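Just the one chain here, the form predicted alone, laid out as structure tokens.
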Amino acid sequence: MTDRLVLAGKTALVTGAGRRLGRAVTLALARAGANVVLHYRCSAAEAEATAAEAHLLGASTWLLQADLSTPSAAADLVEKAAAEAGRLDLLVNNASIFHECGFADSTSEAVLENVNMNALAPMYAARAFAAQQRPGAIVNMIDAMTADYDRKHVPYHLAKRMLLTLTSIMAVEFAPLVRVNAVAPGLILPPEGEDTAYLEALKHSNPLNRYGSEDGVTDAVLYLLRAEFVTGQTLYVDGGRHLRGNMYG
């Protein structure tokens, strides 16, 4: 008897997948042998590349656009991506908004504009994938700064700590059947248009005092992918950085 599920042969959905950390966790899952639906909302350019790469690393690849945020395109984004592949065996909640935003700026339409897409597109996203009544894997990218308050991305930090609270309502509501698990990614890329200038600043913030990168996001990926007596977590890749303030929490 193992606990260990073996990702050669599977098929995984990547909201997202085109770019950033959806691209690392894309190629990671092809060099695991798994297969890949990748989905995109504007980049078409960069998911097309990234199934390309996918495709050299043995992976059979479809892609698929779809805007999220319009919660239920995500559950119709499934129901597509089981279509066109035949099945869904993984499912990888990436996709996300990310906008400054303080306290005193927040509008409701902000404050919805995060929850639809970094919220509710993933609750959605994962009722499409348990509805297929077959075992499988969900992992959502939720954010580090969720144990702590991210008083820049005030909408967005609500959005994600809604995620994170999901995730342990869909473990419960989905069991046994579908395991679903969270990856809080901490300082790992620098913001669009920042360079690693960024993380150098920033990185006495955490207690190993550095800065992670991908390869540390898509091995947490796909350990939870993988473990199949794990349901319900949160795996924080951010050197700690969770930690302050938040000791025995």
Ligand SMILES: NC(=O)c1ccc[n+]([C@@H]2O[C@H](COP(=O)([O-])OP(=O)(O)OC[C@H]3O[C@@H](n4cnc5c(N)ncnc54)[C@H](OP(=O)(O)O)[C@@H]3O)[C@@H](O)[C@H]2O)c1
Given for the second form:
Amino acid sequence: MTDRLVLAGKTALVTGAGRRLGRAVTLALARAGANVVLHYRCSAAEAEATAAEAHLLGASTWLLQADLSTPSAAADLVEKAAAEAGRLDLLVNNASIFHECGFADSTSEAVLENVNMNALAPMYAARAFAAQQRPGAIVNMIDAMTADYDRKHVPYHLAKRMLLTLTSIMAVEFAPLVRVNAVAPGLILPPEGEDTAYLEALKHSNPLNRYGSEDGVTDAVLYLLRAEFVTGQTLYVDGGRHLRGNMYG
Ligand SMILES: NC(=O)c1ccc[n+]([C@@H]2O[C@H](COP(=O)([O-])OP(=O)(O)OC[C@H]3O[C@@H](n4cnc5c(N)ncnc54)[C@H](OP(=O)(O)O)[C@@H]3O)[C@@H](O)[C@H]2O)c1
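The structure above corresponds to the form predicted alone; please provide the structure of the form predicted together with the ligand.
Following is the full complex, with the preceding chain placed first.
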């Protein structure tokens, strides 16, 4: 993103903001002039460090802790964020769980855990955000894997597909005041505990035969947050993986 301060005067809430892509989104928002409420669950030190970095970039920051595995907690979080920051213009539903689980092991508990955290918590957050009855924009982080089938992460896949559908539903329900879009990253960061060998081994799964960068994702998020005539859209940042229709691994 080359334009500076395109989001000046806006205040954003980013869930799961302390680490990895949430951290990158938070810092990109700060660079674009936005103030940021950083949500975290366990990563208090990382969230504080990210907030300090965002502050150095000129942003006002607030920190809020919440466990979002119960979806209604996400509505409470949005209300607290708006109260603390005084206003909320932007919401990035980034926090997520990503556990390996095949079809045979996909119990109702496993599916519901993923649906609660990866689809319903974003939905509750978005509804509380829209209830402010003021103009705003939401970006939901989904996954390029929603375009086909990831047999190693079935409950995750089902929940992210639900969030994909919710993105369209909410774009209709919240119009004209609030726009709702999604970013679908492909191979960007390796899962926790893995290194770039994980990405190297899978890069053949997209036509561009490479893995992406955090900047590619943050550019997409910032674009959708500021694109005043775009809603209900999903932007794939995945090297064209969604065109392949094949499976991971
Ligand atoms: N990494 C990739 O390449 C990639 C690819 C495709 C899609 N995505 C999507 O992009 C987003 C960010 O990816 P990521 O890999 O950076 O995410 P991540 O590391 O898997 O998770 C982000 C944050 O979610 C928070 N979280 C987990 N369980 C929570 C709970 N019960 N309550 C509240 N917060 C909770 C954690 O916060 P704390 O650390 O504070 O506990 C965690 O840091 C996700 O939605 C993911 O599905 C990422």
